[in-house]
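Take a look at this one chain, the form predicted on its own, written out in C-alpha cells.
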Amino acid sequence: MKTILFYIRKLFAVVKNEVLVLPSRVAVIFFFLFILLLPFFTDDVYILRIFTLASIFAIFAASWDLLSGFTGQMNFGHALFFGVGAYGAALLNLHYQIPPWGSIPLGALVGVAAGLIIGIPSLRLKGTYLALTTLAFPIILLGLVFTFPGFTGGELGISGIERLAPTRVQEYYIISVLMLGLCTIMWAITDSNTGIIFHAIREDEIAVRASGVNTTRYKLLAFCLSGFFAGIAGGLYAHFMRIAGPSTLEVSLSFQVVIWAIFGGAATIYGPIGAVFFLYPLVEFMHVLKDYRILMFAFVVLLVLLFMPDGLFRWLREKVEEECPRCKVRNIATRKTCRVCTAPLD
C-alpha cells in the first residue's frame, strides 16, 4: 500500500511540476481525453467515421513531417508509402487470409521497402530535383496498378477486405489508440539523439558529415521510418474503408499531406496532427455549403500561411510560451523569470 501511495504522489508531482506548468502540455492532455472520451458523448456513426479517418491521416501527416520536416528531404510523393501499405495489407488479407493484426504490420514493412527503393537513388538529390523524383514514384506505381488489373483490381481497386472490428466504436478505439501511440513514438524519435541528427541534417548536412556522422545512413533511416508509419496508416485505411484503390496513390493525396504539415507547423510532429484534426473535420462538416467548402478550405489555409508562416499551432505555442535565453526551458508567457534557472525572461 505504501508503495502504491509513493508512486501516486510521484505521479502527482510530475503532473503538477512538468505538465500543468505549460499550456501546450495541458492542451495535449485535453486532446488525449477528447479522443478517448468522444464515443461517450456521441454515438453518431458519421462523426465517429470523420474522427477515425482523421486519426488515420494524422499518422500519415506525422510520418511526412518525420521525413521532410526534420531531415529536409522534401517528399512530394508520400502517397506511395500510404498506397503500398494499403495495397499490401489488402492483398495479404484477401489472398492469404491474414487477419488485420498481421496484414497491417506486413503492409507497413512493404512501406519500409518502398522507403529504401526511393531513398537509395534519391540520396544524391536535393531540393527541387528530390521533390520531383519522389513525385514520380507514386505515378509509376499507379501505372502498374492499371497495367495488372487482375492482381491489383485496376481502377476499381481491391474490395471485400476484412473489417478491423465488428462495430464502428471498436474500430474507432483501435485506430485512435494506435494513432496516439504511434504519434507519441514519432515525437519521441524526434526528441531523441536521432531526432537531433535529423534536424542537423536539415540545417547543414555538410557540417554534420564533417563532424563524423554518416548522413547517408540517417537519411535512409528517415525514409524507412516514414515509410513504416505511413504504411501502417495505409493499412488501417484499407481495413477501415474495406477497399484499397488508386485513390491511395493519387498525387492530390501527396500534396494534401504537405498542406497539413505546413498549415500546422513543420518539424513539430504535433503541428501536422493538429492540422488534420482541424482541417479534415472542417471540410467534412461544411458539406452543407456544397461547392463552396473547397473555397472556404483554401481561404483558411491561405490566411494561416500569410499571417502564420511557421504554422498555426507553432504560432499559438509561441504566443502562450516563452523559451528561457539561458537554459532553453520553455515557460508560460506570463512568467517574469524562468521556472528552472530563475533567469529573467525578456
Second form
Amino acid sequence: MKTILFYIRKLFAVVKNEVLVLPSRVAVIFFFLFILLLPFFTDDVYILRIFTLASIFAIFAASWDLLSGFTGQMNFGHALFFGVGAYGAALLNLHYQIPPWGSIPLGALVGVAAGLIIGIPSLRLKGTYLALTTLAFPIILLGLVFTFPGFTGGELGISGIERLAPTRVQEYYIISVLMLGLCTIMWAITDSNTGIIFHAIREDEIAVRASGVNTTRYKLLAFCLSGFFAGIAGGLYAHFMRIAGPSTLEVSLSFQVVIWAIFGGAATIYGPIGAVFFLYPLVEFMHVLKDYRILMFAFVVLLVLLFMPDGLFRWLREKVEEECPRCKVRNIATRKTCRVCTAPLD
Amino acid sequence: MKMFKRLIFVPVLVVALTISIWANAFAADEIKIGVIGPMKFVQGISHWNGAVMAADEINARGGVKVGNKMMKIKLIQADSNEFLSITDATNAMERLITKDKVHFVVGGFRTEAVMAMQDIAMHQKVIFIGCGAAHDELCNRVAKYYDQYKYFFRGTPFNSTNLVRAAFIHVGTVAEVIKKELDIKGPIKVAFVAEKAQWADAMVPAVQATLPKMGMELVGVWRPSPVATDVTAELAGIQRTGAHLIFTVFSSSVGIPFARQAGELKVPAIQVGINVEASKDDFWKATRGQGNYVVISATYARDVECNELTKPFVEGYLKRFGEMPTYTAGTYESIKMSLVDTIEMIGTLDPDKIVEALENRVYKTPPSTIMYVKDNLGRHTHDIRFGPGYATGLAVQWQDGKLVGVWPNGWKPAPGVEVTYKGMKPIKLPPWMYQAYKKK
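Previous: the form predicted on its own; requested now: the form predicted together with its partner chain:
Next comes the full complex, this chain leading.
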C-alpha cells in the first residue's frame, strides 16, 4: 500500500513539476484527452472517419520524420513503405485469412524488408541523389503491381479485406490508441541514445564515424524502423478502407507526407503529427469552399513556410517556451529565471 | 431588464422553433440525390450537368410522385477528387450519406475509387448508380455477394468487356468497307497502336488473339508515349507494313498528333478505335482538319437517334451547356429513368423495393434500352445488357469537320437481326487510300 501511495505521490509530483510547468506538455495532455474522449462528444461516423484517417496519416508522417527529419536520409518515396504495408496486410488477410491483428504487424515486417531493400543500395547516396533514388522505388513497385495483376489486383487493387472492427467507434479507438502508442514509441526512440546518434548522423556523418559509431548500421536501422511504422500505417489504412490499391504507392502520397512534416516542423515527431491533425481535417471540412479549398490549403502552407520556416508547431513552441542558456532546461516564456538552475532567462 | 430579456427571448425561441419545424417539414418533401465525381475535371462536370438537367425537368413538372405525395429532387454535389486521392473520394461518399443524408448516389469514375465508395454506400444500404467506371468487377461483386452489394447498379458505360467487344465490331465493320471499296482480296492488314499506359496493356494480347480469328492480319504493335508530340517514326513504320487499318487506343493527348500527322503524311490507312481527344468538339481545330476520317467509339453523336429520347436529351444538353454530352452525363438517365420512374412506379423510397423493381424493369434511356442481366449461374449482376435492342454504343467518324454516326448502320449481329439507328451515315475512306490501292 505504501509503495502504491509512493508512486501516486511521485506521479502527482511529476505532473505538477514537469508537465504543468510547460505549455507544450500541457498541449500534449490535451491532445491525448481530445483523441481519447472525442467519441464521448460525437458519434458522427463522418467526423470519426476524418480523425481515424488523421491518426493513420499521423503515424505515417511521424515515420517519415524519424528517417528524414532525424537521420537526414531524405526519402521522397515514403509511400513505398505505406503501400507495401497495405498490400502486405491485404494479401495476408485475403489469401491466408490472417486477422487484422496478425496481418498488420506482418505487413509492417514486409515494410521493414522494403526498408532494407532501399536502405542497402542507398547507403552511398546523400541529399538530392538519395531523394531521387528513393522517389523511384514506389514507381518501380507500381509497375510491378500492374505487371502481375493476378496477384496484386492490378488497377483495382485488393478489395474485400476484413474490417478492423464492426463499428466506427471501435475502429476509431483501435487506430487512435495505436497512433498514440506508436508515436510515443517513435518519440522515445528519438529521445534515446539511438536518437542522438540519428541526429548526429544528420549533422555530421563523418564525425560520427570518426567517433567509432557504425553509421551504416544506424542508417539501416532508421530505414527499417521507419519502414515498420509506415507499414503499420499502411496496414491500418488497408483494413480501414477495405482496399489496398495503386493509390497507396502514388507519388502524391510521398509528397503529401513531406508537406505534413515540413509544415509541422521536421525532426520533432510532434510537428508532423500536429500538422496532420491540423491540415487533414481543415482541408476536409473546407469542402464547403469547393474550388477554393486547395487554393486555401496552398495559401496556409505557403504562409507557414514563409513566416515559420522551422514549422508551425516548433514556432509555436518557441513562442511560449524558452530554453535556459545554462542548463538547457525548457521554461515557460513568462518566467524571468530558469525553473531548475535559476539562471536569468533572456 | 430581466423582464425585457424574457420578453425578447420567448418570441425569438418560438420563431426559431417554427422555422426549424417548417424547414424540417419542407426537407421531408425532398428526395436528396448525391452526385459524386471529380468535379474539377470534365468527367465530374458532365456528371453534374446530367444530374442538373434531370432534376430541373422533374421539378418543373411538379416533382416525384411518391405514393400520394409529390417530392422535389434536391441534388447535392460532392467532389470526390478521385484522380488524386482515393481517401478524399471515400470521405466525400461518407459525407453525402451520413451528413447530407442523401437517399441515392449517382456518379463515380476511377474504378479503384468507385470500389472503395461502393463499400461505403453498400454498408449504409444506399442505392449507388455508377456512371463512369467500366470495370466488370463492380458488378461481379453484386453477383458474388448479392446481399451486401445489391444496392449497386451500373448506369453508364457498359462494362469493359463489352467496350472492347464494341471496338472489335467497329474494326470488323470498317474492314468490310475497305474490302468492298478497295477490292482487297487477301486479309485486311491491321496495325495496332495503343498509348504506353497500363490500362491499354491488356489490349495487346486481346488484339493478337482476336484479329486472326476475324480474318485479319496483325502487322505490328506500336506503343507511343501518351504525351508524345511527334509520332512520325511510328507512322512511317506503319506505312511500310502496308496496313489498311490502324486500330487506335488513345485516352491521352497523343490522339491529336497521331491523327494530325497521319493526315499530313497521307498514310493510306483508316484509324478506328478509341481516341478520347477525337470525341471532343475542338479535335477538328486541334488537328487543323487532318483528323478527317478518324472513326471512334462514342455514346452520342449529333443527329443520331438511338430512340425517341435521344434527340430531346442531346439538343437540350447542347442548348444548355453548349457542348455534346459525354457518357458520364448518364447521371441524367440514372436519376430520371432509373430512379424516379421506379419510385413513381412502386410509390416508395424503400431501397430494397427499388432494387427489386429495377431488377425486373426494361426501360428506355437516351442512348439505349436498359435491362439488367444475370450471370451464367443465374445470379443478378446489375450490369446492363449489351447487344441489339439494348446498349450498343456508337461508332462516329469525323467527316469534313463534323462528327457523324456511322455504326450501327445495317449491323447484322445475328441471322434475321439488323440494327440501324436514325441519322446514320456511310463510312468514308480517306481519298488517298483509294489513290494508293486502286493503283495496285
